[in-house]
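One chain follows as structure tokens, the form predicted on its own.
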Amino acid sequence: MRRVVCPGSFDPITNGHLDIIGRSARLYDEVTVAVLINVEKSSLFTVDERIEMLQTVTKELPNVKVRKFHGLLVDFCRNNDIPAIVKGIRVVSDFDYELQMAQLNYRLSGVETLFMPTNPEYSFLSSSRVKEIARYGGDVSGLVPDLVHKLLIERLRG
């Protein structure tokens, strides 16, 4: 069985999320989506609601799976039998960071990480970005999936 994880932190989860994770999909048997418990940083949204905004946003790919994780990558992947990482990549200020970040995890483990150019189409497209303009009452809708719109406009505005 062929598998790999896309890691992130998920808050909240993008439609260029999803592309990296259904591309992916189509190419492994068995993707793990692990969503970050990182307690240093502020999230909208809680870590059980960002997997079950995952859950539900990518049901129709049967071979992914939503878990998460806290501490090494490298050590959530050797417990769990996963051999490689996939990583999206939008520009080349994201290889740089996400090049060095491979080669540590490939030191530490042997895990191996594969680098995905996103969909030209989500190339400008971050969470951080999109929690900030749906602050400032943007439109969001299209960047998100219709779910994490309204709950992201209810967690706003709410």
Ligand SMILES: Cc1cn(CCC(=O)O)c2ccccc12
Given for the second form:
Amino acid sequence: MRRVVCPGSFDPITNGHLDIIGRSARLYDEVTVAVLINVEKSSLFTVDERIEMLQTVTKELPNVKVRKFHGLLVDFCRNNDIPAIVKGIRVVSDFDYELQMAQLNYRLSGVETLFMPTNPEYSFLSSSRVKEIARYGGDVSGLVPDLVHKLLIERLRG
Ligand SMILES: Cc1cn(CCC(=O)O)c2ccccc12
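Can you swap the form predicted on its own for the form predicted in complex with the ligand?
To see the whole picture, the full complex is given below, headed by that same chain.
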């Protein structure tokens, strides 16, 4: 059983994230989308809201499961018998940071990291940019799943 993890905050999930998750699900037997619990970081959606969104938008992918974790990603991998991490790479500057994380994680734990180039259509996309655009009334439809778009507008209006 070939397992990988796709880690992130997903506050909220974007179409860029979903693209990588879907492509990983075609490559591996099981994909765990791991939502990081970071109490130091303020978020727009709670961890449980993010998990619910992720579960809904990946419900057509039977080999994808969504979990939350805190602390080291490599400890999560070890505790869940996951030997590899998939990281989406949008631009060269992502690679600079992710390469060092991959080398550190491998040295710490032997967990491998696989880099997956994002679809160029989404290479500018991040959760923070989506939130910023939506906060100022910009149209983010097409950048996030329809459900996320609806919840994002509701939350920002609230
Ligand atoms: C491009 C990209 C960034 N991240 C981290 C996102 C985050 O930390 O919220 C991903 C997670 C899954 C698939 C692709 C990506």
